[in-house]
Amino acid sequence: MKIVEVESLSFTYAGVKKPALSDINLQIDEGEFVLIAGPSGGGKSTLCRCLNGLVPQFYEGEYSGRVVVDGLEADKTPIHVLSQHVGMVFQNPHNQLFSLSVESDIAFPLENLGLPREEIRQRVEEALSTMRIEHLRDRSPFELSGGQQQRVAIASVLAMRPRVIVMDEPTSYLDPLSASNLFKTIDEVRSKLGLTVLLVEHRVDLAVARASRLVVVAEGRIIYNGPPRTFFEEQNPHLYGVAYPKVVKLSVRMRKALNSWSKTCINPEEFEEEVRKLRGGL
């Protein structure tokens, strides 16, 4: 079932001549984990803003085409209504955190919706448990580490119970280990709750192993849309501003050097498996 449908989408910001997006067409199935990559300024963040209605409702400009998320037309649906269907997690968690405690931050959007107090309590507890941050409930968000803050920001989105979550480079302020742990949690939450996740990320090496699909956006256009493995086998990632994961690069060299090396590996586990096969054949 298609949960995101983008048809002939183009957008040019007010006061700018060059389009940020040009004739974008994209369909995403329910439950997918889609990685969106590409060079800075290529249109990735603008595409995210179109999915949650910020473009064109908040960011003005010339807009054409159609964006439907969970059956709602993003440019015509009020943002506060759309936020209950598509959640947004930004690069800097400080942009989403402002209350005196973690629990209050998660409850705030629910209170704005006027939900009954008992339902608010239930949703907050579910979000805290899902992100494994129950022990942080009474802490100030601004006393937490970057990884903890991002977990709180995601929890506040999950409490809205959206069916789609869009994440715009959520690991920009995290160290590699924290980023890896966050991606693992995101994937576990997606599987547990049946969510659809769209992840814009420059750390392709950490995210690509969990993605069901890779979408590369450059110069405002989609230049690749398909399996991550195929992209790295058939394209030169550097030409499109996509980082070349080290494990992929090494496995490509191994395939060229050894006939017995069977595939391009997109994560360390696959690489280890190929090495074990190779050792078994010696």
The other form holds:
Amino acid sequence: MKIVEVESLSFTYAGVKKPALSDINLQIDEGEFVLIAGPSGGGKSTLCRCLNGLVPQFYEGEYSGRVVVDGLEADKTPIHVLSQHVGMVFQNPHNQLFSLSVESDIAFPLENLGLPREEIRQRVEEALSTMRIEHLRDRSPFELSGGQQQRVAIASVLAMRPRVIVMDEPTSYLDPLSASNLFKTIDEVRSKLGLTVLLVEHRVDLAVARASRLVVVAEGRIIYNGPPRTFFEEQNPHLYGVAYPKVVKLSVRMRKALNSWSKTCINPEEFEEEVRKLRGGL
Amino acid sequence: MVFEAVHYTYASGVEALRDVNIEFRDGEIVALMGENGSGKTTLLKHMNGLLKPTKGRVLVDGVDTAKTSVAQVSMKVGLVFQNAEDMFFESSVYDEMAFALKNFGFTEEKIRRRIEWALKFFELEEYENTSPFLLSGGEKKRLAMAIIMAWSPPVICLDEPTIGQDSLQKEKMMHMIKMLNSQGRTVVLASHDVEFIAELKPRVVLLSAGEVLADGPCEEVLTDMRLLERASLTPPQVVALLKRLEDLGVDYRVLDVEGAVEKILKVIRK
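Now that the form predicted on its own has been shown, please provide the structure of the form predicted together with the partner chain.
Entire complex below, previous chain first.
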């Protein structure tokens, strides 16, 4: 089932001449993990804002085309309704947290929906346990580390029980270890809950191994949409501001040096296997 | 700059630095590395006197920072914050840059020339009259550096210069750091971007829980798995990849792709 359908979407912010997005077409199946990469200012964040209705409902401008998420037209559905279908996680968790305790931060949007107390309690528990932050429930979000804060922000999004989660560079402020742990949890949550994940990320090296699809957005257009491996085999990632994971770079070099090297590896496991195979075979 | 047995405890009681001894030599590039909360930023803030040690002392060009003003130290040490926006408050890029220069007592003429030079250097000329808050993330970072460069301190400190930057911007940042250094400036950067540092290859000071765990060449510190683990840092991708092949006799202590290819080929062809 298609959970996200974008047809001929173009958008230009009010007061700006250059379109932020031009003729975007994108279809995403339920349960996919899609990595969105590309240079800063290329349109990645605008695309995210179209999926949760912030464009054009909050950010005004010239909008054409059609965006349907979980059966709802994103430009016409009120944002508070849409937010129960599409969850949004931002770069800086600071901007998403405000309460005195982690628990009440997660409960707040649910109270706004007017849900019964018992249901709220149950959803908060679930979200805490899914993100493995039960032990932080009574802490103030502001005394937590960046990685913990981002987990709280994601938990509060999960509590809304969306079908799709859109994350705009969620690991920018995290150190590499916290970032890689967060990606792992996101992937586990996705497969456990059958969620669809759209992840905008500069840390391609950490995210690409988990993604089923790579979409590269540059100058407001989709310039690549397909398996991550093919992109690195056929394109020059650097041209599009996409970091070249070292494992890919290494395997491209190995392939040049050895005729028997069989493929462009996109994760360490594949690379290791290839080396062991070649060593055994010679 | 010299740190002598520096301790720093925040008002909340958190001990952010514990017995830190580091000597920064003229013309060096030094990276302070460690996970979030390891003390990198606290250390940087000691360099221009924004924070003074609770115990011990920091000498900048022979002067104890506790016995002089932040303005005095800032002439010698420029600090670029992690969130560039925190620095801005004027309504145009030009005024933003002129503010500090006026405070330092430069003449109008000198101020104009310096700003023009810095804007050009950081490719920001077209934004002279734009509000700093309207710039993109990468541009804000460059403006923050331009502001510091306009008064040309001999030491530049950068807090997480690569956060939120795409790979093209990171490459530019790398060039910029090398260029500043080639002009004889000392560059100190706090960063947890292991890949960036592995390419820059500076001297690395590894911090954990406010203490110096290691201080040495990048090639040694970033390939020492035990140290990295203690500092909760992930090793550079190349090192992590080669480490998986250690049992085949691959030497994993290498940071660049070419070196790694050589080591692997040696083992396959053996």
